[in-house]
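The chain below stands alone and is given in structure tokens; this is the form predicted on its own.
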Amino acid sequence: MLLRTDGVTKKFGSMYALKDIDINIEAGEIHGLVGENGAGKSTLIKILTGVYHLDEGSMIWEGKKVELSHPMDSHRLGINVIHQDRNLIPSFNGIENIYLGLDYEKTGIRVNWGKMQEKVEKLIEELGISVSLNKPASSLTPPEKTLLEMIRAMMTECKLLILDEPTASLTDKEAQILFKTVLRLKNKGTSILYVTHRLDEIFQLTDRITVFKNGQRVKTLETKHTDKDGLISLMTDNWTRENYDNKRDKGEVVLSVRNITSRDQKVKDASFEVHAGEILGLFGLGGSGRTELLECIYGLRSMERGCIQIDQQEVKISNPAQAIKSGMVLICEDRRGMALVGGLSVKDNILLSNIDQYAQKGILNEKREIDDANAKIKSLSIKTTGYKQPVIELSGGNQQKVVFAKALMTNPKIFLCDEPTQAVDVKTRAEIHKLLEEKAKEGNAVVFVSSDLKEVLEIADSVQIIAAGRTRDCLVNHNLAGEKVLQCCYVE
């Protein structure tokens, strides 16, 4: 056995995160671990890399009782993370990322460069990965991204890797060059923690499955012995989708894209539109230019030509601020980055978009605020000790319901979703899908952007196709076929 923990406990102030937590994992085995946000997953993971430091318990690695203090400790071990949010320096090429945190190789007293490419190319070889090591990161895709840093992972002796959302961005082509990774390294030695929400991947690459609910440790079983609707079942307290009537009337155009073109060239002559009551699907495989086109209709990206009308009258947008007052709203890929301010409150966060709108002659309605927020909180079912939480304690679901809150409160009547449930778990995602098709049913325009095709096909009522930053066809979505969608992605 390569790692085990005994009642392995923490608490933030009189909550616990974890809670007698008692987990194996074995030499050279894939091990799943899955639960709803919140349910003490990334707790787990920073105490495994000594991030947090246990209140009670202990850890037993490879027969003997260790102690982590800090992350230098644990990569001593031969535990290294790759978390869902990419740590590489995005002027670095692939070498110099990959050294981050290592010893140079010298000659004399200089850095001989030569020979640290080198060794790099060696383990590549090994792994059976091609990716580009001269290139900056920026200009890498996001599997290129996710392998350079496995790379830098298995520079040491690795022993577990903990991969955490490692196919939150991914398209299911890009996600399986991963796997077939994952499984190379799993047939050198390597354990595997895999943290994910995409049970599909869970059943395809685990031997074994633990289940977190609540800061405890439900259950864990072998994956042969259990299927996806068991899974749900032991998250979320027998918890099952809500049939919801999807059934739409579609009104007048509401937003029309007429062949934009950015700056950056990313998008070239991209044109769509989206009808009152319909939730148009954006789909196109990594690199394609989905975000780009979004945030050239938002203000984001500077647009070089190109028309965009809401109700049939032109508009010109060359910031957000524009945008919403247009009765538009983006829900950005990285939540983290661009949607949320993690040290400010859920109740700031929820009210950052129209704080103007709080304050009278100067004076600011705080009792106003703190209603309008508790609204919110109430409505979308966000888990939080209160409104004055900062928003970075929150689990991932939960912020991301944080970042919906944000948006209604501007009363859009154009969401462009970019990425809406990425890392979610199954109960949010629902939920998200639920409110998305309330507010089509109310006569808004949704365009959804996802990686997951069978989340497109599950939500769409179309799917817009979008290559080299071009827009392709349009497919309705009755009956349609994933292989149909991903035969137009790839036709040239």
Given for the second form:
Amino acid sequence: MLLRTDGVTKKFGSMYALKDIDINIEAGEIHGLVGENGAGKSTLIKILTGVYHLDEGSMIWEGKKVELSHPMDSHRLGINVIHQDRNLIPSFNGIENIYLGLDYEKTGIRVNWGKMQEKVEKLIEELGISVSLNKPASSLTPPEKTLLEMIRAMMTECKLLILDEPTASLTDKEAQILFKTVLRLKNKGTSILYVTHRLDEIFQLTDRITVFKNGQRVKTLETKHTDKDGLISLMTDNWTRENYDNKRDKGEVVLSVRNITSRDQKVKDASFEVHAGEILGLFGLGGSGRTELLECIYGLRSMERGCIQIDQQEVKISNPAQAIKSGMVLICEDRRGMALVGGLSVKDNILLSNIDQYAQKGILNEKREIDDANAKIKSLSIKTTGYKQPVIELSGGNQQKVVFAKALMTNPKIFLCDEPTQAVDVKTRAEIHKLLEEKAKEGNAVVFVSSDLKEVLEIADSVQIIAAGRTRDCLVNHNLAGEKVLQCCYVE
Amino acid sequence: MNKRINATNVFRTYGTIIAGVIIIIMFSILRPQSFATISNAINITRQISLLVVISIGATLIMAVEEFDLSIGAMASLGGVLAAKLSVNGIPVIFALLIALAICFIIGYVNGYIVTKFKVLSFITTLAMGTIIGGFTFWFTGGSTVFENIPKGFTFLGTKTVLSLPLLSIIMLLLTILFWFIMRHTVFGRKLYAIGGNEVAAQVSGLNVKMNKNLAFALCGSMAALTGMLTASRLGSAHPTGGDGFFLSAYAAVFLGRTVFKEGVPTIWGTFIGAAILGILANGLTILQIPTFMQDILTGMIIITAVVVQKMGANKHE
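Right, and the form predicted in complex with its partner chain of this protein, after the form predicted on its own?
Next comes the full complex, and the chain you just saw is listed first.
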């Protein structure tokens, strides 16, 4: 056995990211790791590569207990990871990139490029990979870049190679090239931990599969003894919404989105509509284009084509100011980066979107500002030392309430919410749900994006599936099972 | 133990002002006869007035987290334009206004290039400064404009009111005006929001581009005004007469950022920053310290102030 973990646990604050994880990886096997968003896959990778330090439990490497406190430690053991966002320097050629972090071959003080090239070429031949070493990384195709990283990983003795969503940006044909190399590495005796959302690949490549859910290991199975449906049912709680009694009346279509394609092709031909009084869940796996779709609608991302209608009227929206004027508001996923001005006060942040209304001939009426800001602080029960406090000093949940306070100031009728409860406490999460339900009840339309499927099923009236930038089925959330939603996501 | 922490906190919050006061006390003890006099205090206000005016413009640009490297060249151009126009018989007030308008437009173009094409302001304004310098040289043939300058042209730069230099009064009025703009108007609020987080400002529906362009235009105008006041004070306009302001202006703004604990550029902060630089120059000159020594000391003080503040900011995180 190459690697075994015993009761590995990792906490962030009071939240368990991983709880009591026991896995084992045999020498020379391809081990698949699957699970929903937030199941703990990335946390495990970070622990195995020494980025995070585990809180409890232990790691046994080749029969010996090891402590990893730095990425260098795991590298020394022979653990390498290849992330989906590749780690190459664009202007460097293949040799230079492969030798990043390795000692250069030298004669005297002069770098011996010839010897380095020889070494790399020898390895490439062994691995049976073909990739151009003399071109700069920026001009390589996506699979070539991945292959280059794999060569780099194999330059030192690599016993465990972790592949994190290696095919995320590859076409099917490109992925096949990668698979061939993966299988060849396996035959050479390297173990591979293969993490992906794409279940087809799991079945094509792996020997065994471990399923994670909510930070815990559900099961480890032999690949040949399971199928896709069985796997999906392990990944999700079979959870349906219970109290469906506070049903709202669905009115006219408020927002209708037709055939949106973004200029960067992250969103392709996406369509959906939301009615007055409706909360539409927009669910997709990581990288499905859900955030990008909202950004297109809100005028933050350029569209190649597509049509947006509000109250059956076509609108042209090319920037957020126009979106706000048309009655929309976007709650961004990236709270600190895109929603709040950290250095400004709570008051200034709340009033940022409608600040013009507080001025006469450009001069601000500070008394009205303070009154209105205080009213919002009170009605949303934002915990702060006062309206003057810089918003950066607030807790995550209270910061998010400030974001909502700002959103409410413009009286929107369409709420586009991207992960609105991410990294907020349980109480605030419930408050945000209640607020959105109230807003829907008042006849507004809400689009709710969350990578937490359970949360989507908890709050949404219907669930629009998005995968690979395209909108798929739209399911009514009535006795809707999480399994059904995931199946729609995993259909190739 | 507790007391000690408080002392460091006080120093971090008011360090720059404390340092300024120490400098004043030091000079007063060393040269009570020549430094610590009312006439020297008035003298200092006139000496810093031009620096304060150009630094106000630089404060606006720094508030939106951009840079304008063309302000020195812009000041030279403003002075030369106003002087040339008045020499050619245009009434002084119109000469000043025309020069101001031209520099407003050039500043706006700076902003337009930066916001429209997303070019670094550093590069844009560096190139624009070079272009402006070239034009200024062309207008003047490289020589100082001093012949036939009408008497009215030197009014602003040399007149005193109740023994206060008119320049000092202009400086004070402009400082109050721009403090009001930055603190109490929508425009000021928007500039700080953009500087604090440009993306968030845009997502919140602010017209980031237009407000930034205006900041560039105002920055250019203030630089031009500085150049005109310089020319008015000297009674002549040199084609590179404003270039020297450029570095001191940013020194004043950076020093000013350290005055208040928020660490953002503010008008009064900049004023205090410019005042400290002015007092330092004045006192060191009275002490007959050579200019090169003054430069070394000034540079060291600025670095110390900025480092102390950064240490405070890091602790905050």
